Every structure is written in C-alpha cells, then in structure tokens.
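Okay, so here's just one chain, in structure tokens, the form predicted on its own.
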Amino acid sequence: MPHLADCRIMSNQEIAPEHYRLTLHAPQIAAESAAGQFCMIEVRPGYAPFLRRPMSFERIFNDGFSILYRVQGEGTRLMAMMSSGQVLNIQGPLGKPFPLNPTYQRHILVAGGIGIAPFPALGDAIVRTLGKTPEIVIAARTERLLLCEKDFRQMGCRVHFVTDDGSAGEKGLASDGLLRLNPGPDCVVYACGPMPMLKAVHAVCAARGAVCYASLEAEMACGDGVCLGCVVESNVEVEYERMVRVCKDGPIFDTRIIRWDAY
C-alpha cells in the first residue's frame, strides 16, 4: 500500500552535467520498497507544476532512498535548485518490482542514459538476495554522461561502456553492448532506457533465447492506474483491450508482451 509522506532532503548533488542524485529521509516508504518500483514527487505545493514527477528508486536504505534524475523540464529544474533540509511530499512505493529468479546463471543489466536510474537498487538486490554478481552495460551519448560506474564496481560487477561517439568503451548502441556479451537461455536481461533502445534489446534477447524484463519510461499523471495516461500497446488482451498501464501493470514488463512493432 503506497504511503503519502513529507520527506526531508538529505542531499541533492550534481553527478554529471544536468544529472542529479537526490537522497531523501523516508523510512516508512523505504521499508516497503523494492528495486524497480518508483515514487511520485510533488515538486512544490500548488498548481505549478501541476503534476507529480515519477522517479525510480536508485538505492534503498534503512532510513530512506535516493533517486537519479536529469533536468529536462520545469519540475526537474526546480528540484535541482533544492538543498538539504527542504521537504518534498512523496507518494510511494508504486508499481511492481523487478522479478528475481535464482535459476538463471547470468544476470545482465542494460542501461541507456538516465535509464541507469533503477539499476543500483537492482544490483544490490541481486547480490544480496541471489548471491550472484550481475554484469552491466552502461550506454550514453558521451563519456561524461556515463553514470554509476563506481557503484557497480563496488558491487564487483563487470562494467561495459557503450557511447554514441566512441569517447568511452565501444562505439555503438546499448543493444550492441548486449550482443557482445552473448546472452542465451541461461541468462536474464534487465533493461531501462528509451523505447527504441528497449525494442533493440528485446530483439537481441528474442534471437538468443534470453528472457528480458524492461522498466518502461512514461509520462504519468496519477501513478496508480486511474488516469490511463501512461498506457502502451501489448500482445495481451485484457477485457477486450490490448493496452497495459506502465504505472499499475508495470513499470517492469516481460518484453515479450509488448507490441514492439508499434514503436
């Protein structure tokens, strides 16, 4: 059951150009949260901005959690100006978490840009719950936008970089990085990023017989499935509809149920 709580900002640091890590004191929310879930943040009271901002949990602690965000609109611009001690109203946890299955031999995380946001928490969960160390492909436009390398190396992960301009790691796309790792039926892939990237990652997994779970990004108004503003087309029919709600039915989906030819 999601909570609605006023949470104190512990830190708000720029970690790359226009990219920030916000840490909040929220023990009640943290106690019931899992990797892959998200929260809705009221940037400030009133009607401007009118809607809450959906944010994935980056790390989950005993007394709170952190999020990663990119400044790309009025809401996140206001968030970037906030400092320790200020209070934000948070709704969460929301959505379904990443499934963890101990039968898979390999766990590969594929992140595109700010799609890295839910993966430190997932990496923590895989190490702690399954006793396995995931591999991760971190993709971005350029080297300075590659995030969270230190976090994953501290977990013992093998980290692979892919950049659009070739400034770090392999030059190419996130799906190219995954292909180099040669996923197969003994492997589960977790992906987060823009829809074209997820479509390409799904294609690699489908061709190699690997299961893939994607955390979908979508604009959300309510966060709990009422407004139907975040639907995507699927291959599953429910009550004569072939749509799923990213906030309520996801944000984590087995990529085989998404109708990728619509994107």
Ligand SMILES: Cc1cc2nc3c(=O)[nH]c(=O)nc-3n(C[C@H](O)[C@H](O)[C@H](O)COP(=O)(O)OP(=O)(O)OC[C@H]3O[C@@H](n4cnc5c(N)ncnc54)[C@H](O)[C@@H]3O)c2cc1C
The other form holds:
Amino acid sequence: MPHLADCRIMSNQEIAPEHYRLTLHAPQIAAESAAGQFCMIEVRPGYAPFLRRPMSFERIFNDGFSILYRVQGEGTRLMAMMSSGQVLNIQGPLGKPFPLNPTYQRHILVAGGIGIAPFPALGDAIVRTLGKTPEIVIAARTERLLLCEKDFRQMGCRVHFVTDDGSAGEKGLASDGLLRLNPGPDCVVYACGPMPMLKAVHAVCAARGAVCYASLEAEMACGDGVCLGCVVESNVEVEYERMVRVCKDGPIFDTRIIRWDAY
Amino acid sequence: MSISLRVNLGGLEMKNPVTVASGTFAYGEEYDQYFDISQLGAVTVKSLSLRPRAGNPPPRLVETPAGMLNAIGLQNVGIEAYLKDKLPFLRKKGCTIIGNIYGHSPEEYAQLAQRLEAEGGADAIEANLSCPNVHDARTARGCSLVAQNPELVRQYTVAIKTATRLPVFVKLSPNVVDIVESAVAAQEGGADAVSLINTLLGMGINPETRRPILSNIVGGLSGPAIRPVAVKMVWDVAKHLKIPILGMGGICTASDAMQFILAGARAVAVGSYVFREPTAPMKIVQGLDDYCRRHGVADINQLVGAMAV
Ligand SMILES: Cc1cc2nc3c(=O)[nH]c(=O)nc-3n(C[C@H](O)[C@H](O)[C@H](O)COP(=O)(O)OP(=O)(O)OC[C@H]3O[C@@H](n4cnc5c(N)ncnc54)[C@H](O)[C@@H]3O)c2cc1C
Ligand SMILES: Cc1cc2nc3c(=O)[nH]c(=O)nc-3n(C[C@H](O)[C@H](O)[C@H](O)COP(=O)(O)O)c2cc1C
Ligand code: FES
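Target state, the form predicted together with the named molecule; input state, the form predicted on its own:
Okay, now the whole complex, with that chain kicking things off.
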C-alpha cells in the first residue's frame, strides 16, 4: 500500500554532469518497496510545478532509499538545488516490481542513459534472492554519462559499455550491446531507457527468443491508476483493455504486450 | 460550538459540501488507501457510458503552469462493469454516490440514468454534457459540445429527468459566451442542480518537433490556473438561478472552496489537485469546519452566496 510521508534528504550529490543521486530517510516506504517500483515526489509547496515527479528506486535500504535522476526540466532542476536536511513529501511505493524468475540461466540488464536508475536495486535483488549474478549493458551518449559501473562491479557483474560517440566501450546503441551478449531462450532481459531503445531491445529479444521486461515512462499526473493519463497502447484484443496504465499496470511490462509500431 | 456542514444539493443530502470531480477520483478505491472516502459529502465517479470506452491514444496529458491539460477521451469501464465491479466497494463503504454519465444522445443519457437508479448505482446523477475530449479536433468547429447549445441542454435535461426520480445535476462547459444561458436552460429542463465548470479548451505545441503535445491536439485545462474563471462563472450563474450549484475548478484548499461557496456554490468538488495531494478532499472538509468556527458561523448554508459586496 502506498504511503504519503515527509522524508528527510540524507544526501543529494552530483555524480556526473546534470546527474544526481538523492538519498532519503524513509523507513516505512523502504520496508514495502521492491526493485522496479517508483515514488512520486512533491518537488516543493505551491503550484510550480503543479504535479509530483515520478522517480524509480535506485537502491532500497533498511532506513530509506536512493534515486538517480537527470536534470530534465524545472522540477528536476529544483531538486538538484536541494541539500541534506531538507524534507520532501513522497508518495510510494507505486507500480509493480520487476518479476524475478529463478528458471532463467542468464539475467541481462540493458540500460540506456538515465534508464540505469532502477537497476542497482534489481541487481541487488537478483544476487540476494536468486543467488545469480546479472550481466549488464550500460549505454550512454558519451563516456562521462556511463553511471553505476562500480555498483555492478561490486556485485560481480560482467559490465559492457556502449556509447553513441564511441568514447568508451563499443560504439553503437544499447541493442547492439545486447546482441553482442548473444541472448537466447535461456535469458531474461530487463530494459530501461528511452522508447526507441526499448523498441530495439524488444526486437532483439523477440528475434532471439528471450523474454524481455521493460520499465516504461510516460507523463504522469496521479501515479496511482486514477487519471488514465499515462497509458500506452498494448496488443490486447479487447478494445477497452487496450490502453494500459504505466503507473498501475506497469511501469514494468513484458514487452510482448506493447504495441511497438505506435512508437 | 457545534458546526453543521450538512447541505442539500438539489435533493441530495450531503453530510458536508465536499465531493470530488468526475474523472479525478476513478471509482474511489485508490484514494481510500490514503483516507476514509466515506467521510466525503459524496463521491463522484468517472463518467460512465453504456459501453466501455478505450479513450484517446497517448500522449494524453501534460503539465501546464499551475495546472494540466488532459485529453483522456472518457476511457471508462462502462456502466455494467461499474455496477458489477466498482459499485459494491462504494456501497460497502457507505458512500453517497454521484453517478456521472456520458452518452451520444438524449436516449443514451436516459438509459444510463435509468440503469443507475434501477441498480442503486447512484444517489444522484450528474450528466456530463461538456466533455471537450471526445471530438476530432482536426475537424470540430464551433459548438460541438451539447453544453454549448442551450436548446440541446434543455432537451437532454428533460430526457434525463423523465427517465429517473434521482436528483439530476447538469454539468456545464466554460467554453461558451454566456454560461448563464446554459444554466438557465438546464433549470428550464428540470435540472435539480448545475455542476460547473468542466475543463477549459486548450492545446500545446512542441516547437522542436512542431507537433502537438497531445495526440488529440486539443485537451481540457484544469487546476488552480482556471480557478478565477470558475469562481466568476459560479457567481454569474448564482445570480440568475433558483437551483443550487456544485462548484469546481482548481480547488486545492478549504480557502479555495470558501471562494466558491461565497460566490454561490452549495457544494464543491475537488479535481486535479487530488493527483498532487490525495488527502486534499478530507483536509478541505476539516478546513471548512475550522473556517466556520473561526467566523462564528453555525451552519455552512449561511455562507452560500454570502460574498460581501
Ligand atoms: C515510472 C517512472 C520512473 C522514472 N524514474 C526516473 C528516474 O529514476 N530518474 C530520472 O531521472 N527520471 C525518471 N523518470 C522521468 C522523470 O519523471 C522526468 O524526467 C521528470 O518528471 C521531468 O521533470 P522536470 O520537471 O524536470 O521536467 P519537465 O519540465 O516537466 O519536462 C521536461 C521534459 O521531460 C518530459 N517529461 C516530463 N515528465 C516526464 C515523465 N514522467 N516521463 C518522461 N518524460 C517526462 C517532458 O515531456 C519534457 O519534454 C521516470 C518516469 C517514470 C514515469
Ligand atoms: C484527468 C481528468 C479527467 C476528467 N474526466 C472527466 C470525466 O470523465 N467526466 C467529467 O464530467 N469531467 C471530467 N473531468 C473534469 C473535472 O471533473 C473538472 O470539471 C475539471 O477538471 C475542473 O476541476 P479541477 O480544476 O479541480 O480539476 C476530468 C478532469 C481531469 C483533469
Ligand atoms: S498517472 Fe494517473 S493513471 Fe497513471
């Protein structure tokens, strides 16, 4: 069940240009949260911005959680100026977690840009609850924006870098990096990043017979299934069940149910 | 001092004047996680149509200064699924229910009202004659909403009133030259109250892509940005109507709600702001009680239309 809680900022640090890690003291929310879920952050009192901002859990601790965010517009710009000791009102946990399934041999995570955000928590969960070590493709525009390498090395993961400009790792797209890992039916792939990337990752997985779960994004108002503003189109035949809510039915979806030709 | 917040909205007894705006509270279940929704004067459900509707393709919403634009397109489960899957929860909670309906003709509205009454699906009907999001913006021009045509408002109201004994509220659009004309038409048609306002038409364009932000191009503007417009419309209508008004548009706090009541609203609905602050409706109930205490008013009805001029 989601909570509404005033949470103290423990730290808010720039980890790369325009990218921050914010840690919050939120024992009650943390106790009920799992990798893949998200929270809605009230950036500040008043009506600018009017809506809360959705942010995935990066890591979940006993006494709180961290988020990883990129400065995108006004809301995240205001967040970047906050310092420890300040208080944010948080609604969460929201959405469904990443499904964990022990039957797969290989667990491959594919992150594009800030899409890395939910993966440290997922990596922790795979190591802790399945006793497996995931592999990860970290893709970004350029070397300085490749995030969380240390976190995954500490988990013992194989880390593959891909950059748009070739400044580190392979030059290419996240889906090229995935292909290099030669996924097959013994794999489960978890992907997070921009829609075109997810579409390409889905195409690779479909061609190789791997199951793929993607964390999708949409603009949100309520974050809790009420406003019907955050929908994406699915392949469901029943006409009125075709629009699925990213916040409540997701944000994690089996990519086979999404109608990718719309993106 | 004991304060009475009870109001009678066109025959609907409410234990306090606070309800929620249709489409911003779904069918109540989600927000019951944050507060006991039976404490509200009433719960207004998302517009119900005869058949389920998928609504518009995404993207459907975007934030705007102090508000938001939406083009949901009345996605809803349909009246039968509402009666079967959603209503039992609201009844078990003991909620007073305002059943908001949407149809394509007077007959459909009449059928929806009849069905809700027959199945105990609502304690009052709110007819949404003013949704801006169910027309193709590429071709629509001029008066495409029923609420924009006073003669149609009258006809639709008569049809619904003939079909049910439940109190009937007619929900009006601010996208008109003179909302008083629509309100008078609803009153002539036999409406027991009018609800105002629905969203204001608006749109946004992404200059980089040169494409509209919403897939439907046009959407409805809501939130505190529209509040002054809504308060003025309530005040205008109140001067000319005998039937009561359910006021809404950008209400976030008890002091916002008091503006509507002082302008002439008998009851108020909290809309988009619940997305930001799920407990807002409950806080407003408490805030109205505090207001009455501070001002030494024993009965909130004494404040309806009591703006000092
Ligand atoms: C479930 C979910 C989890 C997310 N997790 C993270 C995360 O962990 N880290 C992170 O950096 N970002 C995350 N996002 C995206 C983040 O919510 C947006 O970047 C943020 O809301 C932008 O706010 P802003 O005020 O800075 O920008 P705005 O000024 O509001 O918008 C700037 C631009 O960002 C786009 N945008 C606004 N809101 C969203 C949104 N909700 N999703 C996608 N695009 C949006 C707008 O269309 C606009 O083009 C997540 C989104 C969702 C739906
Ligand atoms: C996301 C959303 C969905 C809505 N859906 C409906 C609806 O189904 N039926 C209806 O009569 N009004 C609908 N409305 C309009 C609201 O009920 C209300 O009239 C309007 O939003 C103004 O109030 P507000 O500014 O407090 O939100 C919707 C508004 C929003 C923001
Ligand atoms: S954000 Fe409101 S339904 Fe998803």
